[in-house]
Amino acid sequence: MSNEIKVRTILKEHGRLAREVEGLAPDTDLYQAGMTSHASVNVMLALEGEFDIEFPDHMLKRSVFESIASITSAVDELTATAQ
């Protein structure tokens, strides 16, 4: 399963989005789609558990969690350095 599919699954479970995750383009603003800052923390924790990673302080900003593409990029970067 690709990282983007896993990210979408986590967003569906934890993102509390007002729109269906399946219908979102990778660059759709998730905050405009209904995700709150509280939900983004839940998404981050779920991502850390799913991928066995930890988001460093410099990645704990809105822009990293703003879209499926940006989250997937961050996960790809963190999983590559963890190997």
Contents of the next structure:
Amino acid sequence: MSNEIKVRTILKEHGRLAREVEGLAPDTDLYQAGMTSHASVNVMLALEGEFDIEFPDHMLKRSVFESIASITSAVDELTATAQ
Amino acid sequence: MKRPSVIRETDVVARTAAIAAEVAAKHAATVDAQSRFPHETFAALKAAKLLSAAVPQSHGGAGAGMLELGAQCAALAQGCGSSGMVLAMHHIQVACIARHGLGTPYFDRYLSENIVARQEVIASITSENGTFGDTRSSVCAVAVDGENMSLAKDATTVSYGAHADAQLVTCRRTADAAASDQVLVLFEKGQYTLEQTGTWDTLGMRGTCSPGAKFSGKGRAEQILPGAFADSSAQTMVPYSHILWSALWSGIAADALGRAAEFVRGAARRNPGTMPPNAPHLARANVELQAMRHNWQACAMDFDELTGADDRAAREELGSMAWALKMNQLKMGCSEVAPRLCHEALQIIGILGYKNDTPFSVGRHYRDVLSAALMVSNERIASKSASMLLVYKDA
Ligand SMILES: Cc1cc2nc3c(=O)[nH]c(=O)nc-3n(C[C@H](O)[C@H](O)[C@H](O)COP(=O)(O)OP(=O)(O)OC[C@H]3O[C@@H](n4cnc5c(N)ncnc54)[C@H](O)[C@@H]3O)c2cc1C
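To test you: the structure above is the form predicted alone. What is the structure of the form predicted in complex with the partner chain?
Next comes the full complex, and the chain you just saw is listed first.
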């Protein structure tokens, strides 16, 4: 399963979005789609658990979690260095 | 938009301190007793052109950075806490416009004509019935129709709304936007009605005159601040609020402790050679006052340094968890220490501090700073920090 599919599954479960995750483009602004900062923390926790990674503090900023594409590329980067 | 992290000796702070001593302090007791707007103070600030301190020099303002604005709010709050709070809130609104509206004809003109030339005052409507104190969600939505727009909002608390020349209002971007997908909209006097829905008979901050109100306004679409409130909130409204509020609370605490110090000195003069029994108490309280001041000043200098370049990286940094935690910690820390310091001042002074009509009265100070923990509830802030600390490693 590609990282993006897992990211979408986690967003569906924890993002508390106002819209269906299936219908979101990779670059749709998740905050505009209704993700609150509180929900974004749950997304981060679920991603850390799912991929067995830890987001370094410098990645904990809005821009990293603003779209499916930006989250996926952060996860890609962290899973690549973990291997 | 470079803003120096310095306090220029002769300028903004010194002139405000003079108004604090000569005007604000003189009227502070009646403003508090009558729960009325500090008109005299704001007339003086207006005449001295100090209401545009936060406007960049490119637009005719003083271009004061956060450190200087904080010192200005603290200086005014030493004379009158409500006045310091109104000035801080006005600066917060001006900063949102200056940092997010600059470069658009409407907001460029607004800053130079309304704020700098006419020294107008802006109030804020973030609170709303139905959002329970969460500034980052709205029920109401702006309706845009071609070049025009309209908005109605049922607000729980609007400081000096009836005394302001404009209102900066949060709302959802469109009728079908999510609750957190917000924008800021500016309405000028004549474009709105504000129907008071409650009273403002509070423990403290009585001069801010902040009852509930039903807002209804019509304007032009260009009055919607560009970008998302998610960004202007994180990059501007939250840092300006938490730093300037902390600064003014330190000003109130400093005045309370100043009265305690005056009281102790009086006792020492009556009996030279004998240390007044409450003097060590004062020494301990000053430890906390220094920590409180350094807390907001360090955050202000960080902000000035970050925004010195005001590039994309700086704005991203202001949107980071590290920065959000820092702001939350500052707000919680200062709002909790300020009442404690007023309590200490009261213990040092005793009955003359408890009475409302002596030179050593600290009741107003104490009541004013009790609002600090509620003004954006510390419980709400603590639970947001707790949530961030589940992923933030401080490493
Ligand atoms: C002096 C003053 C001036 C103001 N001026 C303005 C103004 O000009 N414009 C404006 O729009 N608003 C203004 N406000 C309102 C302010 O912005 C807040 O909206 C308001 O103070 C919050 O009200 P609340 O206590 O009902 O809110 P809430 O934050 O909903 O808190 C209600 C209660 O719930 C608790 N609580 C909330 N969240 C949590 C949580 N996560 N965990 C545990 N407990 C929680 C709180 O501790 C509190 O007991 C002003 C407030 C004050 C005190």
